[in-house]
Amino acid sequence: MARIAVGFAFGAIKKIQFDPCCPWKDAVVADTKDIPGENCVATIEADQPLLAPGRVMHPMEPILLVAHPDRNKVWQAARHVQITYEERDPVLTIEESLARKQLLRGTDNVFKEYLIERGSVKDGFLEAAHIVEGEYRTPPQEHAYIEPNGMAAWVEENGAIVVAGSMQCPYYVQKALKRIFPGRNIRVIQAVTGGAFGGKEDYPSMLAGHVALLALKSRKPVKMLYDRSEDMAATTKRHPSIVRHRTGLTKDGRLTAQDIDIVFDGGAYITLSPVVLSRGTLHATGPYACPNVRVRSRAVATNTPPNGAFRGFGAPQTLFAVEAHWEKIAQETGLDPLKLRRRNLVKEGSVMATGQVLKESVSASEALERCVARASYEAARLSHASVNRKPGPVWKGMGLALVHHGPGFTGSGEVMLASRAAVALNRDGMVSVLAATTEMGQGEATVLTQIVAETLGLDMSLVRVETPDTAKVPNSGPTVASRTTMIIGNILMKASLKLKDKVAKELGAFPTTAKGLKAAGRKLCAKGPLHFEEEYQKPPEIVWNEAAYKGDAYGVYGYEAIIVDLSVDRLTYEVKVDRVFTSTDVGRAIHPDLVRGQIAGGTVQGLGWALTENAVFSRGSMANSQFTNYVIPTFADAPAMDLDIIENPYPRGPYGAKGIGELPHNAPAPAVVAAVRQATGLLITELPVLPEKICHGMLMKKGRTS
């Protein structure tokens, strides 16, 4: 199967004329005449079309789809279609779509926007010794999961349409399907899936939709598998950003107030920018306290293919930009920058930008005292500068930052999605684990087992997890926003402590053997399994109001404190990061080793959208879609790394455990910066932080302008 798509940024279709020299008979072609529902891939609006209906907004817009039994043949059938454009003015940055050159939607260009305050900032900055400006910028992130996206359909007997494939969130990709295809029983069953990292929550819907239309019409099985490249360039990436800060401090460095605007480009369609955009606005002020706080937020629509969730969905950036910003702050100040840390971040009983109280797990410090302590950060700094005042082939630096994330849906998310979850006893005496939560690498399947075995009192190997399957498992909600463990988890425990106590009730005691279980299942599962399912229940404490945007934001954080490492080679300018020091509140590591590889997973590829990752764009399409030029860190570029987990147990956890996913992304691009500064006396503001930028600092520090 091909997918026909647009080779410009922004245009109408004029003319769409098939060659007759192709023989056509042997192709099956879609379009928009075939949709039986709506078309749309709906997401939180439904603004994406399945097929462009006339309108393209960007450059891989599909228009046509092409079905053959021969793979090479769809693609010599895809060269047979002439398409007739008309092309139109686009938008393609931040800076064009907030100046309104072409408006792509209503009377502006603005997805979504929020705003968050606290006190007053004209206050705050009347108060103020020291005021500091600065301004941030982040690229697009490609995701880079081991394959990329592919899926399958097929029309059963019944009707029943059923799709398999690389992807996050079942549900979601039903939930989409049965606008396109209404009245039609949909089953969805994801394939093993070698990562995501965001980038398969929502696109795989995409998908879904065409290789569903095609199997519909042709009523034969259809696949679409996209290569590398394709997928690189059609499906979502990071929001890049524009991060602004102004920032008023007393003379001993206190934070007094903090005005904040930020911007993401959402891309052609909203996507999931209203979420992504939430999270970022909601970490924008880093786990510091401040008494005066204004954030302001947009998403903004360019003719560029949509922007999506990415490991922090957010987070990353606004986090990026006010650790960075701390930099700026000590270099216009002569403050110390762990001091100024030391002297604002969070503890039990601080106050959030949104009024949330922090009341429980608050490991800010902790983190960071511990990171600095085996770092020997302070002692290390030293030593650098010394080296830096030689002659030598290398600048020296050691760069830190603070960082926190929120687990679980932000607010009253949680409590929209009502997840669901089951055990079963089965009349094998196995227990099975059913929720749609996927594997995708990160180890759910293990840390889910575990948490019902421990709960059961068995052997992990009495336990099997069912495949996310919506004919077999409960709506969980997706896999995203570091929420399997902590809230799928809470869930699970709940059901397991009631199918524990059926089973007790009916024979005495919970057996814990297998001879035990299989006994237990003859008896209570001969008219099915024994099955219990919990929904997701809110803790009456926390308390959130949408719209007014204030409360309890999430129901804790973790925290985590990083310090790298590194050399800045001073003939090439190239930096190289010799180690990575974090310590990373967790609550509880369910799995110790799984934890460990999140944690150095997320600071590689952080390590890699900080240094490495530098994605090209032209008229609005990706210019570097491959490995070749688009640089990702390797298992040799990752650094020595000196991992520290501290547990601060979370109540409402599953044996106290907070999500952990995501938080390892946030910190290290600003430790890469800060150590840069220390290396070169840069403080280089856009990432990624290539020798291009250190090479170009260094001659205007000169007083060299070429």
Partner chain sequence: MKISVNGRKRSYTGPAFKRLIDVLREDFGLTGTKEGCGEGECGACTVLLDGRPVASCLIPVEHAEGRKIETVESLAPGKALNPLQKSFLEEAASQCGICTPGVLLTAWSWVRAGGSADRQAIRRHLSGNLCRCTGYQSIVDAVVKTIKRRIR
Second form
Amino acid sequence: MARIAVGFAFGAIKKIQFDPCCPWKDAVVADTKDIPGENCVATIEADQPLLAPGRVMHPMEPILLVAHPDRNKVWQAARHVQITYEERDPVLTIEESLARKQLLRGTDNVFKEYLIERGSVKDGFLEAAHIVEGEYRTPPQEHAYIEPNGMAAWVEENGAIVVAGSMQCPYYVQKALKRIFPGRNIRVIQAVTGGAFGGKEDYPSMLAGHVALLALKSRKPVKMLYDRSEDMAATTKRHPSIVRHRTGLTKDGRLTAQDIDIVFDGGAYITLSPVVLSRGTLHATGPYACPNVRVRSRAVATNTPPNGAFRGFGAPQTLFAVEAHWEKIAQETGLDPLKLRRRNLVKEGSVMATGQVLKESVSASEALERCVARASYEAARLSHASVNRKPGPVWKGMGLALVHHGPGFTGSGEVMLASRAAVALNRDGMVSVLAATTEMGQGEATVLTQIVAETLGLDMSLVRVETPDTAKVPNSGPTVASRTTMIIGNILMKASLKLKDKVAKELGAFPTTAKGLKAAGRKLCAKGPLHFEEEYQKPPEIVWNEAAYKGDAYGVYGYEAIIVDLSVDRLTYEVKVDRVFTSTDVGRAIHPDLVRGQIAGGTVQGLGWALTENAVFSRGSMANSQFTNYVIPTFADAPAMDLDIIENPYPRGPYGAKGIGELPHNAPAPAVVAAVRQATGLLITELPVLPEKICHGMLMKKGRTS
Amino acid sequence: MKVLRPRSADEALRLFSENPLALPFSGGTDLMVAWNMGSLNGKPVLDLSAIREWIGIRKMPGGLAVGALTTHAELRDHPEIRRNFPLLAAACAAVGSVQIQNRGTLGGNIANASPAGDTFPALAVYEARVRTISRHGRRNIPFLHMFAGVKKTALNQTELIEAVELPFLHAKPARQVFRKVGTRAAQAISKTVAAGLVWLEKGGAIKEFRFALGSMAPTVRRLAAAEAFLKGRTPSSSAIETAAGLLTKDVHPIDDFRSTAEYRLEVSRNILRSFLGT
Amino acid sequence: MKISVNGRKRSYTGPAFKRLIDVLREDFGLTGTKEGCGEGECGACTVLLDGRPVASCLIPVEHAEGRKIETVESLAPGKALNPLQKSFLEEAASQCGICTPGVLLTAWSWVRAGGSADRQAIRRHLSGNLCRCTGYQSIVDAVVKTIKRRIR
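Okay, that is the form predicted on its own; can I get the form predicted in complex with the partner chain now?
And the full complex, kicking off with our chain again.
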């Protein structure tokens, strides 16, 4: 099947005509009239339609759906639809949105706004010996998972709609479908899913609505696989951002004030923007203690496809700004970026901008010092400086960054999710893990198996993870936000302890052998599995006030320091990352190989965003929606990495673990900027750090342009 | 869809004259993408891949003849190419990926006439000739005359590329360079791609200089103005600067989503400067 | 037409211009080969054609006539894993797994041909296979380990 879009960014659909010379006989076409319930794809709000209701807000907005038994004929049919439309001047950038070129949302185009205030920035600036301002920009980033989005749907004899496909969040899909198909039984099954990185968080609900609508209309199973170009052009991206900093410091570099203004481009519909913006806002100060802080943030509407979740969820944008800003501060004050971080980083007892007191497991200093030592940072910087003074093929640069990340949903998010997960002893003697938590390569099935096996004292081979299927597993919430190990792991640990107690009570002891479990299964599960389901319980000492936007924004933070060592070619200004060092506090590495996998993979994605990944938009459409032109790192681009794991246990995480999935994406980009500054003397404040920008900067320095 | 698969050159020419709208097809690295997207409009395909006589590298008087269907991988690894035409071997190793090098053919690459063809600057400085064949006979087209614009060749309606002739250099060059500057370290499209050869007099003056750039104009270009200027001159820094300034006589790069004109020009100049400087 | 797939002669009777990847998956049921982009850029669909890595999304099936195709299924025909697969498992060189079949075959063509354990050379050979999960290092580790084991 195919979805038909018109490719203009903003305007009204006047007429849809079906060319009679095309054999429409075998094709099934669905439009808005076929939607039995609400025409929406519900996420936080329900503003995004499933099919454009007479007007389009972005160029990839679906208008019609076509299914045909023959794939090639789908394309033929799609080419025989003529849509007449009236195009209006679209809003394509953050600046145009803020200037209200057109009103796309409310009276000001603002989807969501936050304000954090602590102390008085006014007083802080009065106290400051240095005041440094800077502006930092980041581009949209494409997930570029190797498996494109895909979904299948069919209608069962009893009228139930079944949807199976590539997704992170089966219950999100179910929630969206319930509003489109009210009164129908909806079953959602996760098929084996290739990498996602947030790209299969909200968009699969759209795809599922499309296939289900056609399945319902055609009464046949319908499958839709996006090809690469459509996937890149139509699905979500990391929010582009503009972040402005105004920072006050004492003479010796202690922070007195951080005044931060953040704007994210949300795209045409609100989707996940409020929560992406919230995480970005809460991480905007970096892992630093400053008595006077103001953070103002807005997400605005434009006529581009909605931006959405991507590993880090708003934090990489604002952490890029605060970390790159240290270079600006260093440039203007002559203070050393390493010493500036040492002076200001958070420690136990430090207070964050929301008033959160960091009570435990604060590893900013340890991460920084370990990384600096492993990379011989200070010696290498000196040696690079001397290389750069002499002739040679490259300029060398080493840069660092220090970041944090709060795993789990922001603020009261976990309380509202009220996730549930279960373990069960089956008649066959196997223990089942029942959760809607999805495997997409990150290794959740392994880690959850480990946690349950360890808690029960079993070999891992006696535990199996059931397929996430809304007909069979409880709603453990979405597989996002670095929450699986920490939140779901904890729930399963509690459920496992209850199972263990119950079995021990019945049999005297919990059996730990296959044989013993089999006997227990036969004895205790005659009427069905012995099932223990638990719900997330907020630790009482974690307190968040959503209305005031104050308190414990996250239960804990992970910390990472990164050092990027790179060379800039003196002829071509190409940047080659030679080595990367990371020191990462993960609380406890439940599976060290998987933890390293997350750090290595997140680091290279972060390097891609820093150096080459540039989703270019033209009239609201992605102009480079191919792997040829959207340039992600290859084997030859990725550096050798020294991955240092710090274990500073989090008492409320399972076995001390903190979530780790997103943290590694936060750090590379600002470290690249710092390293390129050492190599070239140029401070590049807009990602990606393309050779074109370095070339331009060098020409400006020499006072000439080509 | 009609697929014609001749087993010999004669059969190919016959089928082509009977089906003049047919699309010649060899390794498929470009056309298969278009075919899969349904954008070949049902045109018949003249699949040349089974013509064995057009595969491989053969000696000819004064040079080598590379069959049109020879893959980039064969060229990259061929000892005679590596010895006599190292810039071409290097260019073939820089094309796409190993998977593409194993399938993409030199003839197909030329017929595709992309402004970013990685092998073109090397073929231009080696002064290759493209041997074409049609029912009316053969033509030998100097490489630089092969292209009429972006994705346009000088081939007429009934012509196919049979081989690329590489004349041996009259003497070993003093220095040579191949440099591809792409969007990333591998598997990249060129922002600029350069090949250069220089021969020096005993006293150090330039006897002959050949330099070609790809991705800098609608077609590959030799730097005629810079080449002429440098002939007979000692490559002093002021001479090199003048030559670098003359680039814009022969190339006019553009801004697009892969790069900027400024970057393409400055980097090409840097490669030239470094090649001629010591 | 006759094609040798994983050492077995198979016959195919459909359209001559069907993509090899579609023939492998749909006609022969060999779904180990994955499609990531359909434009020869990601390498997920890599198979070996007469021993050399090629993108099966760019090959009309008629080009495979009379030739030898190896897919990922050929690496472990029985229960035992191929030594390269064993190293991938030990080094956690696969995450989501969509790129893995293609990466394995490109890497196997290197190992089988006696390729060196030089990390830069391995990275160059594999640079037509994109992976978005691992950051590549664990894959390079696995290939190096396999080569060192073979040498020993």
